[in-house]
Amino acid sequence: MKYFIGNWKMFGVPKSVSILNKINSYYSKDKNRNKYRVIITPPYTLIESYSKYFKNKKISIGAQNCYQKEQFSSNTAAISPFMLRSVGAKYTLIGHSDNRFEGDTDLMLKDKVKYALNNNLKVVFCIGENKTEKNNKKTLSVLKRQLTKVLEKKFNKNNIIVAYEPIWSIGTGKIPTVNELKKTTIYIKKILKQIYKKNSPGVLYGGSVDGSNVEMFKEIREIDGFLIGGASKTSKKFIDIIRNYYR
């Protein structure tokens, strides 16, 4: 099963649901629809209405982050996994480079993953190296650290997906070569196997994915899908990615 996950970031108002309607309508009729899942993570403000609206449809709704406490607390503006689940979210991103940059530490991320899983949310755990780390040939050691500091053997691997997003690629139009990406994905799967022994979580790629470059990823069998940023904000671009991938 492949995943096409759209991360809207700070974008969207109630009427933006029309974008999802078009994606849902394409998905419902696509002859390849049993091969993949579509998940969209809009901002917190839209999760409840979108979850209700798509309850019996094909698209799943997720959150872009959650707070590192389980249920309720006195943290102003914080939103817990329990609260997300109660408004219909099925997934949550955790560890996106935006949030790491804003101060999410490995310790916080571990709590987020733990509490999200406790509340029956599927976790899309984001990892990735920055430009300096890449230039200093530190990619693999950075990814290993990010994975082993947060993911534990006791976590339910069936509810975890890992998304590799090189920070230097997000929104820049630069993407790794097929060779680099293949090597990196195989390495990530190797580390996940060390943590989980057998059947490790799926690994997605994210970072400047669009309709014109998605075909090159087809030859990397190890990739289980995509985390899509900017291109998920218009139905045409998002549908183009799916269509071109299965072309």
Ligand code: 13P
Given for the second form:
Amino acid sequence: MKYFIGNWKMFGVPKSVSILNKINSYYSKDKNRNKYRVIITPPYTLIESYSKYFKNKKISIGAQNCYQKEQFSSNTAAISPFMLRSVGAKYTLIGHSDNRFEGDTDLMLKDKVKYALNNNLKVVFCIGENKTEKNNKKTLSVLKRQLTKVLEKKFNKNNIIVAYEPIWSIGTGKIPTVNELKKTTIYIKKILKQIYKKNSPGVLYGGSVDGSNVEMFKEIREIDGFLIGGASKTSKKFIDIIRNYYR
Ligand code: 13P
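Target state, the form predicted together with 1,3-dihydroxyacetonephosphate; input state, the form predicted on its own:
Everything in the complex follows now, all chains and molecules, and the chain you saw is the first one.
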């Protein structure tokens, strides 16, 4: 099963649902639809209405983050996994580089993953190196640290997906070469196998994915799908990614 996940970041108002409607109609008619899932992570403000709207449709709704406590607490503006689940979220991103920049530590991320899983959310755990780390050939050691500091063996691996998003690639139009990405994806899978043995979590790629470069990623069969930012904000660009991937 492949995943096409659209991360809207700080984008969207109630009427933006029309974008998802178009994606949903494409998906419903696509002859390849049994091969993939579509998930959209709108901002918190839209999770409840979109989850209701897409309840019996093909698209699943997720959150972009969650707070590192399980249910209720006195943390102003915080939203827990329990609260997300109660309004219909099925997935949550955790560890996006935007949130790591804002101060999310490995310890916080571990709690987020634990509580999200406890509340039956599927976790899309994001990792990735920055430009300096890449230039210093530290990519693999950074990824290993990010994975092993947070993902525990006892977590329910069936509800975890890993998204590899090199920070230097997010929103820049720069993407890794096929060789680089293949090597990195295989390495991530190797680390996941060390933690989870058989049937370890799938690995997605994210960073400047669009309808034209997605064809290049087809060659890398280790990749289980894509986490898409900019190109998920218009139906045409998002559909182009799926269409060209299966062409
Ligand atoms: P872009 O696709 O805009 O590079 O964003 C990727 C991303 O951060 C998705 O989470």
